[in-house]
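Just the one chain here, laid out as C-alpha cells, in the form predicted on its own.
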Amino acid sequence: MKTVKTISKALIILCLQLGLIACKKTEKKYSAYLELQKDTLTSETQIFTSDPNILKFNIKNIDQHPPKGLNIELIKYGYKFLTTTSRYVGYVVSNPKKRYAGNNLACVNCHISGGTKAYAGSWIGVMSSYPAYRTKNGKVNDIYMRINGCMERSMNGRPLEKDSKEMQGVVEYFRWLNTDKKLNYLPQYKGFLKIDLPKRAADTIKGKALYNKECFYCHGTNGSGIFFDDRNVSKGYVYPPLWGKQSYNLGAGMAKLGTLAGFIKGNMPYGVEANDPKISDEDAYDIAAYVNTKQRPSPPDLEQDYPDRLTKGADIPYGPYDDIFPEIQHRIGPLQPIKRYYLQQLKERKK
C-alpha cells in the first residue's frame, strides 16, 4: 500500500510539473501572439533598444499625427499585410486567386518589429535605396521588383500585381518608414549584423546541439515552427519554420550562411538585440549551417540567377558557379578562400 501511495504521489507531482510546462508554453505562445498582433500604428511607441546610441524610428499614432501626402488607410493595410501576410495571401486562404505565397510565413518573421528593428532587415530608408542594380538578376530593380523577389523566394510564391492593394499598401508603408530622414542611411537599418566568419567549415554537429539548446523550444526539434492556431493554419506562425516545405526556399537571402548567421547573432533568441547578443559569432555560424543544410523548397530557374557569376557571392548555396570550389563549401565554408578567388578573378578581368 505504501508503494502504491508513493507511486500515486510521484504521478501527481509529475502531472503538476507537466501541467506547469504546458502552461508556460501556452503563456509564451500567447504573449508572442499579442506582441506580434498589437497595432503599433495606433499608439505612440518607440522601438525598444537598450543602446542609447542607436537612433530609433518613433512610431506615432497615425490618426493623431497623419503623415503629409500619404494615404493613412493604405499604410495601415500595408502594415497588416506585412505582419499577418498568410491571412491575405497564404497558400490556404479561401480565395484561390489570392494564394500568392507558397507558405504561411509573414514578412515580419525576418523583418522584425514591423521592419523597424536595427540589424533585422529593416525597411527604414528602403525607399531611398531603390531603384538599384542587383547582381542577383543583373538588372536595375525598382521597389516593386524587390518586394516580389521576396514573394518568390522567402515566401516561396509568385509575384504580386503592381497595382494590387497588397503591393500598394506595402509600398505606402515603406514610404512612411522613409519619413524620418536622419535614419534612412544608418548602417543598422541596412540588412543584418555582420559577423566575423570563422576561417573553417561550419560544424553542423555542433550546430545541431546548439539548435537543440537555444532554438528548438520556439522552432521545434524538426524545425516546423509554432502556429498561432493549429486548427487554422492560415493565421500563420508565432515562430516560423526554419526548414521543410513551409520555410523559405533555397533562393532566399536567409538561405545564405553569412546572412542567417548575422540574423541569429543580432536577434536570437527572440528579443535579443545586436548590441547585447547571447550567441557568439562561432555558434551563430554553426547553427546557421545546421539549419541551412536541411531540406527546403527549390524555386525554378535558379540557374538564371547571377548572370555574372563572379558576383554571385561566396555563400550562395546553389550553382552553377564559375569557381573551383564544391557546392558544400559554399554552404558551410570556409568562405574566405572563395571570396579571395572571386576578387582575384575580377582583378584579372579588369587588366
Contents of the next structure:
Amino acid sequence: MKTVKTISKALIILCLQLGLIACKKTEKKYSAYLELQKDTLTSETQIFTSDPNILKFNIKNIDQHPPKGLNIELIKYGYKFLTTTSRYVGYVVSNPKKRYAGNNLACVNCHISGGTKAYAGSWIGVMSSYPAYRTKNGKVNDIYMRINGCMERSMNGRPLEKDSKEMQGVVEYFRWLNTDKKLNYLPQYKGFLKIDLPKRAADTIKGKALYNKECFYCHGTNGSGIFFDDRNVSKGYVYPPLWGKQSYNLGAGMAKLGTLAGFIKGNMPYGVEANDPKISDEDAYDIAAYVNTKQRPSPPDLEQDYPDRLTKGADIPYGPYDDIFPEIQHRIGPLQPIKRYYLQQLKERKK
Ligand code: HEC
Ligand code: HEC
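Go ahead and give the structure of the form predicted together with ligand HEC, now that the form predicted on its own is out.
The complete assembly is shown below, putting the previous chain first.
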C-alpha cells in the first residue's frame, strides 16, 4: 500500500512539474511578446527569420546600409504605412477623406515582419512577380492593382490612388525587398504554407474547442481582438480580430479555408515558424473552418469575381459557381472532389 502511495505521489509531482514547464514555456513567449508592446507595434520590431540573408531588410539598419538608387525616406514612409496602416487610412482617422480602409488592421498583421517572414505572405521579390494575370479579376494586374486588391478585400476598403504618398511609399519599400535577386523566387517567400488538406469536411465543433484552447487568449473568445488603446482605436491592434465587422471581408484571400489553414500552421500561435509548427494540418483545417464560417463583411462586387468560373479555386467561399457542389462544401470541404470536377470540366472544354 505504502509503495502505491509513494508512486502515485511521485506521479502527481511529476505531472505538476510537467504542467509547470509547459505553462512556463507559454508564459515566457507571452511575456516576451508583451515586453515588445510597450511603445511600439510588435510587427515593427519582431523579426522572425532563420535565413541570414533576410536580416539586411531590417528597417532599423537601412541608414547604415542604404540601398542604391532608392529613396530611403520614401521606403521608411512605406514601412510605417504597412506596419501602422490604421493610423494613416483606418476607418476612424480624423480626416474622413483618408478613411480608405474599412477596418483597423495593418497590412503586416498578415504579411508578418514587414513582409519578410517565410510562409507569411512575404513581399520579398514581389516586384518581380507583377504585372501578372489574375484569375480573380480576369486581368493583367500591375503591382498597384494587386495592392488595391488587399485594400478592398483584406482591409475591407477602397483603392489608394496610384500617385498617393502611401502607394508610392509601399512600392518603394517593395523595391527595396527586391534587391537581392537570389531570394526573389524562393518558395518560402511566395504566399503561405500549403497544408495537406484532409479528405473530409472540416469539423467546426472541434475547431471551436481548439480555438478556445490555442487562440482565444490573444484574439478573444468572440474573435474581436484587442486594441492597443481603447481610447484611440485608430492606433490599431495588439491582437487583430479574426471575424466580425472589423475583420477581412468574405472576398479576401484569408477567407479561403486552405489559405487560412496554411497561415495558422505556419504562423500561429504568434511566434511560431513554419519549420517548427505547433498546430497540425488536421487541427489547422478545423480551426480555419470555424473562423471562416463566422460572420464577416461582404464586399458589393463578389459575383463579378472569376469571370471564368472554372478558374475559381475550390475553397472560394462565395458563389456563383459553375458546379454541382453546395456552397458549404466550398467553405468547409472536402475540397478534393471539387478540384477533380473542375479539372475534368477544363479538360472537356479543351476538347
Ligand atoms: C487579413 C490578411 C491580410 C491583410 C490585412 C493584407 N493582406 Fe495582402 N494578402 C493576403 C493574402 C491571404 C494574400 C494572398 C492572396 C491569395 O491567396 O489569393 C495577399 C497578397 C498580397 C499581395 C500579393 C503577394 C504576391 O506574392 O503575389 C500584395 C502585394 C499584398 N497582399 C499587399 C498588401 C498590402 C499593401 C496590405 C495593406 C494595405 C495587405 N496586403 C493587407 C492577406 C492580407
Ligand atoms: C500570443 C498571441 C496569439 C495567439 C495565441 C494567436 N495569435 Fe493570431 N495573431 C497574433 C498577432 C500579434 C497577430 C498579428 C501579427 C503581426 O502583426 O505581426 C496575429 C495575426 C493573426 C491573423 C491574421 C490577422 C487577422 O486578424 O486576420 C490570423 C488569421 C490569426 N492570427 C489567427 C490565429 C489563430 C487561428 C490562432 C490559434 C491557432 C492564433 N491566431 C493564435 C497573436 C496571436
